[in-house]
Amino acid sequence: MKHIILFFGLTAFAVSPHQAFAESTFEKIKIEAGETLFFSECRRCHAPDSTDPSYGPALDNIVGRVAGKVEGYEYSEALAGSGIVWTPAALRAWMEDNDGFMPGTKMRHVGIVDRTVQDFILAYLGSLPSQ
């Protein structure tokens, strides 16, 4: 049986083609679920595409972006001057309690505290192409 080698950091793991298929299928399911959750929880203010106008800043290419830097959006001083990079951990903290994570921000919402919901939304945000 052939195996596929997956590299995670400096460690390699051998997995069967069935495992690799299952993992890629699960990732697709997470992204699709994340898209549904994004549209129910986040879309009323944020677009997933910078060409689609929204009240808040668009979230395409959010993972790895410096916070408060989308042109054309007027951020709070707290967020604009934070220097935070939107890592998955920072986005998770923001989704859970943005006021606690960044006091003084303009954004108000009910926190998304379910880690599975956060995981799905993060998978979706990470899948968005750069515009």
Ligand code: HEC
Contents of the next structure:
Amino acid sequence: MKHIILFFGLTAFAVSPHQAFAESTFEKIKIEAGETLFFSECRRCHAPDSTDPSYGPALDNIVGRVAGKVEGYEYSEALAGSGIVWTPAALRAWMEDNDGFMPGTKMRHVGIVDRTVQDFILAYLGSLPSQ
Ligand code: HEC
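Can you return the structure of this protein in the form predicted in complex with the named molecule rather than the form predicted on its own?
Shown next: the complete complex, the earlier chain at its head.
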């Protein structure tokens, strides 16, 4: 019995650091890809940092935030009154068809339907520090 426990203990030790490394490397790659996509698809209207004024609201700390909460930003009535929380699922629906998801929004239509592209952008948004 002791040997079995020892065996599993060693196996866990031998496997997990490698897996943790692979996962964190993969996450880093996703964030970097997301940053590139953010700069091509979103950056012309959104800053990743609320100290940098842009046409759209800044998106730092957006994952998990209640919609319409960037102070001083003039949201559409639709968005300001929506009361939705920007969960990953809501952000996916938004990237896919924002004006279908929320009729009356003033964000011009974006149609990012590719789940992998959404994944990357989500990874990047999730990595942004709150200001
Ligand atoms: C052409 C300009 C433009 C582009 C491109 C754009 N947005 Fe927006 N976005 C806006 C505007 C304007 C608003 C405010 C909408 C409103 O008040 O109805 C907004 C709002 C948002 C919000 C809600 C923020 C909040 O504080 O509740 C999210 C999330 C968002 N955009 C994500 C994105 C992402 C992700 C991309 C890229 C895939 C993107 N947007 C591309 C202009 C843009």
